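In the block that follows, a single chain appears as C-alpha cells, in the form predicted on its own.
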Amino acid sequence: MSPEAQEFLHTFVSESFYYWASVFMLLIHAGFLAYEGGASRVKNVLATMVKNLITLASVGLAFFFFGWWVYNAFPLFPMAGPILGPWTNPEASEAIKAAMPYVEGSYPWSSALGPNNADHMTGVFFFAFALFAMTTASIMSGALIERVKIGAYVFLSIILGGFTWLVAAAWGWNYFGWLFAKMGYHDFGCSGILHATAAFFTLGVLLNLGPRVGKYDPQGKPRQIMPHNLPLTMVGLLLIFIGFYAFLAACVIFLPGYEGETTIYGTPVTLASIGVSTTLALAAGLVGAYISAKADPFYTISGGLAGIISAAGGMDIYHPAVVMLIAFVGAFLMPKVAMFVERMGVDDAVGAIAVHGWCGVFGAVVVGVAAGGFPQGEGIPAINLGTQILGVVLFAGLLGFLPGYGCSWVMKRFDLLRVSPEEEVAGLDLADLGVPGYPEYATYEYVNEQLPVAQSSGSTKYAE
C-alpha cells in the first residue's frame, strides 16, 4: 500500500470513529426525552418531550454560529490578553501562532465546515462537540419541567450549551487551555467541566424559577410528586448509559499519525480500558444508590449515571478498583444530596443537582486526591488537588451558577421565566401545544366520568 493510501485509510478510520461515536451519543438525547417525559405528570408529558427535542435545534444552531468558535478562541483568555486584544496576533507568541488556525477553522464560514475534500476531521470534531453541547443543556432541561416557559428555556439552553460550558472546556479540556497547560487541570470525562457547570447553572435558574405548585405544604415541607411513568424514565436512563459509553469513547484522541490512543492531557489510554471502567462505574453506582436509597427505583437507576460521572474525571488513569470505589461513594451520597436540596426549598424535578452537580464536583476534585502527582504531557504540570479545586470553583461558580442565576433573574423581572399559575395547573400540554399527551380514553378522569353511564345502561364495558 502506498503512503498516500495509508494516510487516507488512517484518516478515514479516525473520521469514522468520531462520526459513529457521535451518532451513538444521540441516544443520550433519546434517553433524556424518555427520562424527562416519564418523570413529568400526564398533563405535561408532551410539552416536556418537545422542550427536550428543541434542545437539539437551539444548541445545535448556536454551536454552529458561535459555540465552536468559543471553544477554539477562549483557551488563552484571559491569561494572554483580552478576547479581542493582543493574543489574536499570531506574532505575539508561539502558542498564539499555533492556536490561531483552529480559531480560523471554527468560524461559521470556514471551508473546513463546508462540503470539501481537504479536511476530514474539523467537521467530525464539530459534530462530536455539538453533541456534547446538547447534552449540557439537556442536564438543565429535566430540572425545570412543568413550569418553565419554552422561550425562556430556549434562551437559557443557548447560553449554557452554546457559551458558558464551552469557555470551561476551552480552559480545562483543550490542548491550549491555560488551566490545563499552565496549572495541570485534569478532567478526562468532563465531570467538572460539563456536569458541574450545567448543574450549578441549573441551580441558579431554579432559585429564580421556584417550585412547582403544590410541591411544598403550608409548613414548607416537600411533597412527593411522582413520575407519571416511572418505567419510561428508567428506560430513558438506560439509553443515556449507552450514549455515555460513546461520549467517553469520543474523549479519546485517535488521530492519523498518532501512535495509539491518548488524551488531550498527554496520558495514554485505550478504548478497552474505557469500556472496562465505564462498566464498573455503572455497576458500582447502581449498587451504591440502591443501598443508600433503600431500593427506590428512581434513585437506583440514577445511581448508574452518578457512578459514571463520579469516576469520569480520572477514568483514563484509574485502576478498576479505584473506579469502583469512587463510583460507589459518589452514587451512595447522591440520594442524600438530592433530599437535602429538596429540603432547602429547591424543586429539582429529576435530581440533576445531585446527579450532575454533586457527582460532577466530586468527580473532578477526587482526581486530585486519587491521582495527585500523576504525570501528564511534556511540559504540563502534574495533577494536583489545588488546581482541581480551582477548576471546580471556576466551572460551577463563575461559569455555572452566576450566569444561570443572573440570566434567569432578569427574565423573572420581566415575567419571561415562568408560566402563569393557571397554565401550570391546567398542564403545559394544553397551554403550550393545545393537545393532550394521551387520548382521553386512556385517563382515569375519562373512565371515572363514563363508569356511572355504563353502570346505568347495564353495560359492563367500563365496569370490567
The other form holds:
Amino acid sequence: MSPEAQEFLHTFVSESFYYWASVFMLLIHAGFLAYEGGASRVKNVLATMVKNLITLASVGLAFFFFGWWVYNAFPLFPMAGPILGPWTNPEASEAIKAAMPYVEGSYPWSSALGPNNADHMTGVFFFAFALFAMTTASIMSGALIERVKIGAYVFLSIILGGFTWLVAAAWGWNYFGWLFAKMGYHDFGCSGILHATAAFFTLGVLLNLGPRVGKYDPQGKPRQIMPHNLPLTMVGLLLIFIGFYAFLAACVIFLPGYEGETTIYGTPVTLASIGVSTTLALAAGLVGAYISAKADPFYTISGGLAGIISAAGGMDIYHPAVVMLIAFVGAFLMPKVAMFVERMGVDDAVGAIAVHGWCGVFGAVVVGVAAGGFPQGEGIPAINLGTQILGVVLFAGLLGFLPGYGCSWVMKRFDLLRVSPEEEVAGLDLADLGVPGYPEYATYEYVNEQLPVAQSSGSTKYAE
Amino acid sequence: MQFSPLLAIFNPSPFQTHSEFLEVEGPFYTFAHQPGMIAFLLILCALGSIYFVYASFFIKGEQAGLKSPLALSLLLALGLGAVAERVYQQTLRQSDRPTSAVTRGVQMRSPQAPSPRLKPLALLGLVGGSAAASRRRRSSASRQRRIR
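Next, give the form predicted in complex with the partner chain, keeping in mind that what was shown is the form predicted on its own.
Now the full complex is given, and it begins with the chain already shown.
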C-alpha cells in the first residue's frame, strides 16, 4: 500500500468513526420520541412525538446557520479574547491564530462544509455536534409536553440547542475554551455542559409554562398523571442508552495522524474504557434507582440514564469502581429529587430536571472530588473542585436557567407559550394536528362523546 | 486558579505533572497508584451488588421515595455543611503548606486530619442514613397498619 493510500486510510477511519457514531446518536432521538410519546396521554401522543421530531429540523437548521459558528467563535469570550468571526484579525494573538481556522470552517458559506476532498473532518464533526445539539434540545422537549405551543417549543429549542449550550461547550468543552484552558474545567461526557444547561433552561421555561391542567389538586398536592404507554417509554429509554454509547464514543478524539486517542482536552483516553464505564454506569444507575424508587418502572429505567450522566464527566479517567459508586449515588438520589421538584409545583412530565439537571450538576461537580488533582495539558490547571462548581453555576444558571426563564417569560407575556385550556383538555393531537393518535381505540372521548352522538343520530360512522 | 481542597485528603491522581499524564504508557485511571483504595472500592461495589440481589427478592412496587422534603433538605444541608467545613479547613491547611513539599506518593497531612480512606465511607453514610431513615418511616407505617 502506498504511503498516500495509508494516509487516506487513516483519514477514512477517523471520518467513518464519527460518521457512524453520529448515526447511532440519532437513536437518542428515536428514544426520546418513544419515551415522550409513551409518557404522554392518549390525546397528546402524536403532538408530543411530532414536537420531538421537529427538534431535528429546528436545531439542525439553526446549527448550520449559526450554531456551529457559535461553538467555534465563543471559546475565548469574554475572559481570554473576543468573539471570533470574519471581522477578527487572525494575527491578534497566538490563541486567535490557532482558533481561526476552525472559525472559518464553521461559516455556512465555508468550503469545508460542502463536498471537498481536502477536508474530510470538518463536516463529520459538524454532523456529530449537530446531533449533540439536537440531544440538548430534546431534553427540554419531554418536560413541556401536553401544553406547550409547538411554535414556542421550536423557538426555545433554537435558543437552547443552537446557542446557549454551544456557548457552554465553547467555554468548557473546547481545547481553546477559557474555562478549560485558564481554569482547568473537565467534563468529558458533558454532564454539566449539556445536561445541566438543558435541564435548568427547562426549569426556567417550566416556571412560566405552569403545570398541566389537573396535575395539582386544589390544595396544591400533585396528582399522578400516568404515562399512556409505559412499555413504549421503556423501549425509548433503551434506545437512548444505545445512543449514549455512541454519544460518549464520539467524545473520544481520533484524528488523522494521531498516535492515540485523546479527549477534547488533549488528555489520554481509550474507547475500550468508555465502553466498560458506560456499561457499569448504566448497571449501577439502574440498581440505584430500582432500590431508591422501590422498583417503580419509570424511575428504574430512568436510573440507567441517570447513572450514565452522573459518571460521564470523568468517565475518561475514572476507575470502574469509581464509576459504579458515582452512578449509584446519582441515580439513587434522582427519584427523590424528582419528587421534590414535583412537590415544589413544577410539573416536569418526564423527570428531566432530576435526571439531567441533578445528575448533570452532580456529575460535573463530583469530577472535582473523584478526579481532583489530575493534571491536564501544559500550562492548564489541574482538575479542581472550585472550577467544577464555577462551571456548573455558569452552565446551569447563566446559560441555562436565565435564558430559559427570560425567553419563556417574554413569550408568556405575548400569549405565545401555552395552548388554551380548551385545547389542552381536548388534547393536542386534535388541536394541533387535527387527527387522533389512535383513531380506532375506544378512547374516553369516543365512548362518552362520539359514540352517543352517533347512536342518537342513527349514524353508523362511529358505531361500526 | 488552583482550588483542590480535597486533594491532600485523598488524592485520586496518580500523576503529579502533565507530562507524566500525557506520556503515560499503561493505566491512567483514578487511584491507579493506590491499590488499597481500588480494593476497598471494589469490595464496596461488590457488597452493593450482593445487596441488590438480596433486595430484589423483597422490593415491591409502592409509592416511591420521599415522604418528607424536610428530611431530604436536612440531609442535603448536613452534607453541604460537612463539605464546606472540610473546604474551609483544607484551605487553611494549604495556605500553611509549601507546595513543593507535595511529591509523588508523599502526602502531607496534619496529625488531626482523619484518615483519607474513611472519606468515601462518610459520603456513603449520608446515603445510607437517608435510606435508613426512609426504611424506618416505612416500617413504622407498616406497623401502624398491622395494629389497625
